[in-house]
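Only one chain is given next, in C-alpha cells, and it is the form predicted alone.
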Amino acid sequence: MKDTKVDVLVIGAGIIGISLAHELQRSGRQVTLIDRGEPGMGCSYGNAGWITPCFAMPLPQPGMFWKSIGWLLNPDSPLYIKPQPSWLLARWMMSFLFAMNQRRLTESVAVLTDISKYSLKFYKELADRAPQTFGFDQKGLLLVSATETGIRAAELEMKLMNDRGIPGEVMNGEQVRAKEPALKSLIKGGVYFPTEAHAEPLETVKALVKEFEAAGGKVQSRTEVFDFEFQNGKIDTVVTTRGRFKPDLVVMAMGSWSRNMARRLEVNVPLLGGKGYSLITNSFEQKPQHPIMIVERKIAVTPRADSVRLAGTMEIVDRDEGITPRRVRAILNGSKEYMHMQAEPEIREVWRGLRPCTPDGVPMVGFSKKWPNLFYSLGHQMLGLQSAPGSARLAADLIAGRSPITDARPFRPERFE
C-alpha cells in the first residue's frame, strides 16, 4: 500500500469527528476524514437528537452513590451498571465515585454548558445555510413529572441552569398538558425551557460532510486504522485497511473504540460505553410537537417528520452490542405510561450504540502527553450532537494555540494518561 502525506487525520467521522474536521478545514488546515465504516452511521445515528444546553450535565452527580449502588442490582433501572469480573470496570467506578461531589458538578456544568450554547447557535447558523436538510426545529423542552419529588427535580436543574443564562418555566399539570396534549393527565407539572432544539442526527452529520468537502476536506469510508508506525518520539504513519497515511497531526475521535486504539499507542483512554437504546415508532393517537423528558423513566421523545423516537436507558458496559429485551420494554411501556400511545405500538425500527463515557463525565480535550502529535476528542458521553460543535471550537483552539472558548482545564487528558 502506497503512503499518502497528510495535514490533519481525523479517526472517526461521527458527530464529533466531522464537527472537528469541519472547524479545521474552514480555518485553514488540509483535512482527511477516515472511518471504519460510514460517516454518522455509529452512535450519530439513533441518538435522540436534541440541542439541548439545559442537559449539559456530566453522568456523576452528588448525592447518586446510593443510586448507584441500586442500579447494580436492577436491570430495570434508567441507569444500569453490569457487573462483570473487569479491573476496567472496577477503576472506572472508584473515578465515577469520586467524581460526584459539587465541586465537579459546578466546574463540569460550567464548561459543558458553554461548548452546548455555542453548538446551539452553530447548529442556528448551518440550518440558515442548509435550510431543512438536517430536521433543525426550535420548539423548546418539556421536562414532565407525575410525582413531586421528579418536579422538584426538574426546577433545580432549571434553577441551575437559569444561572448558566438559560431560561426556563415551571408548569402546572394543566398547563403542560395544554402545552403538549399527547401526555396523559398523570402528569402533575414541570419544566419548560423554550429556546431547545432538536434535529435529525444523522442528516446532521450529513450537512457538515458536505460543507466539508465542499472547503476541500476529503473522507475515506470503509477505512479501519490496525497499526500506527513510529519515529523521532511522533505517531509517523497510520496503518489502515486502504492506504498508508503520514499525518503531521493525529486526530482520535472513534468514540467507545477509541480504546482499543489507545492500547496500541500505550495510552490510557478510560472509556466504558453507555448503551443507549432507541425506537421509532407513530403509534400514537396524538402526535407529540414537542421533544419530552419523562423525569421518572428518563425517557427522552422527539417529534420527527413522519414518526417518533423514543430514546432512553444507560447501560455502562464494555464492548456488549447486544439488545436486552427488558430495556427495549421499558421504553416503550414507560412511554405508553405517560403518553397517549395505541395498545399495541408499532415499531419501526429498534436501534442501540455505545455511547463513549469517561469515568467524571467530562470529554478528553487536548494532547497527548506521549505523542506530541496525537490530538484526543472523544468521551463525549450523551452529549455528542448537542456540545459537537463547540467541542471542535474549544479543539481547534487549542490546536492553533488561541485563547479558548471555554475553561479546557476540565477536558485536559493528562487526567486518565
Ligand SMILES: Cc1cc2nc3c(=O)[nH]c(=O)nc-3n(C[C@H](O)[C@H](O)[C@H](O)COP(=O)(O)OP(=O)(O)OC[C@H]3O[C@@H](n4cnc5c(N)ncnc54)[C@H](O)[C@@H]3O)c2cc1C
Second form
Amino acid sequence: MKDTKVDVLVIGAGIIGISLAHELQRSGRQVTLIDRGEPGMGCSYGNAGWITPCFAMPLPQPGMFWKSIGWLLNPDSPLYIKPQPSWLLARWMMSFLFAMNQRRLTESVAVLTDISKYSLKFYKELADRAPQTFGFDQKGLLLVSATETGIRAAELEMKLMNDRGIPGEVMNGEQVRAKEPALKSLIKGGVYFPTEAHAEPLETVKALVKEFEAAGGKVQSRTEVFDFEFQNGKIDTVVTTRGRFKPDLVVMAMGSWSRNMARRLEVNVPLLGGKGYSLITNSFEQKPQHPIMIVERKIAVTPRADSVRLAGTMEIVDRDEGITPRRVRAILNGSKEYMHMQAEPEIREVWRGLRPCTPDGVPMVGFSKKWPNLFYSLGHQMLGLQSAPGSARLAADLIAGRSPITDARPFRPERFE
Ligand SMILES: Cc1cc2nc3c(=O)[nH]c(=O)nc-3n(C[C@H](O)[C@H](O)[C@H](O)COP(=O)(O)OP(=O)(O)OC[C@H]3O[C@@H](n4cnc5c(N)ncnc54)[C@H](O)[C@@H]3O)c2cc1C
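Could you drop in the structure for the form predicted in complex with the ligand? We only have the form predicted alone so far.
Once more the chain from above appears, this time first in line as the rest of the complex follows.
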C-alpha cells in the first residue's frame, strides 16, 4: 500500500475529531481526517443535540457514593454499572469514586463550563455563516420535576450555574406548563435556562465537514486504523485499511473505541462506554417546543423540525453495543408519564451510542508523554457536542504552544498515562 506524507492526521470523524480538524486547518495546518465509517456515524449521530453550558458537570459528583452502590444493584436506575469480574471496571470504579469530592468538582465544572460557553458562541456563529443547515435553535432549556427533591436538585444546579454566569429562573408547576403545554399536570415546578441551545447532531458534523473541506482539509471515509509503526521514539506510520500515513502529528479522537488503539500504542486510556439510547417519534398530542430534562427520570426531550427525540440512560459498559429493550421502554414510558403523548407511540428510529467516559469525568486533551507526536482528544462523556469547539480551541492552543483558553491542567492525559 502506498505511503502518504501528511502534516496532521486526525483519527476519528465524530464531533470531537471534526471540530479539532476544523480548528487546526483554520489555524494554518494541513489536516487529513480519517474514519473507519462515514463522519458523524459513531456516538455523534443520535445524541440529544443539547448545547447547554448549564450541564457542564462531570459524571462523578460528591454525595454520589451511596447512590452509585445502589446503581450497581439496580438495572433500572438512570445510571447503571453492571457488576462483573473485570479488572478494568474495578480500576475505573476506584478512580470514579476517588473523583467524587468537592475540590475536584469545582475544578472540573470551571473548565467544562468555559469550553461549553465557548462552544455555544461558536455554534451561534456557525449558524450565522450556514443558516438553517444544522437545526441550531436557542430556545432555552427546561428542567422539570414532579417531586420536591427533583425541584430542589434543579434549583441547586441553577445556583451553581448562576455563579458561572449562566442565567436561570425558578418556575412553579403552572408557569412551567404555561411555557410548555406538552407537559402533564403532575409537574410541580422546575427551572428555565433561557440561553441554552440545541441542534441536529449529525447535521452539525456535516456543517463542520463542509467548512473544513472548503478550507482545504481532506476527509477520507471507510479508512480504519489497525496498526502503527515507530521510529526514533515517534509514531512514524499509521497503518489503515486504505493506505499508510506518515504524519508529523497524530490526533487520537476515536471516542469510546480509543482504548483498543491505545493498547497498540502501549499507553493507558481508561475509557469505558456510557451506553445511552435515543428514540425518534412524532406521536405527541401536543408537540414540545423546548428541550426538556425530566429530572427524576433523566430523560432528555428535544424538539426537531418534524419529530421529537427522546434520549436517556447511562449504562457503564466495556464495548457492549447491544440494545436492551427494557431500557428503551423505560425512556418511552417515562416520557408518556410526563408528556401528552399517544397511548401507542410510533417509533421511527431507535439508536444507541457509547459516550466515551473517563473515570473522573474530564476529557483527555493534551500531548502523550510516551509519543511526542501523539495528541489526545478523547473522553468527552455526555458533553461531546456541547464542548467540542471549546475543546478543539483548547487543543489547538496547546498544539501551537499558545496560552490556552482555560486551565489545561484538569485535562492532562498524563494523569492516567
Ligand atoms: C443518548 C445520548 C445522548 C447524548 N446527548 C448529548 C447532548 O445532548 N449533548 C452533548 O454535548 N453530548 C451528548 N451526548 C454525548 C456525545 O454524543 C458524545 O460525547 C460525543 O458524540 C463523542 O464524540 P466523539 O467524536 O468523541 O466520538 P464518536 O462520535 O463516537 O466518534 C469517534 C469516531 O471514531 C471512529 N473510529 C473508531 N475506531 C476507529 C479506527 N480504528 N479507525 C478510524 N476511525 C475509527 C468511529 O467510526 C467514530 O466515527 C450524548 C450521548 C448519548 C449516548
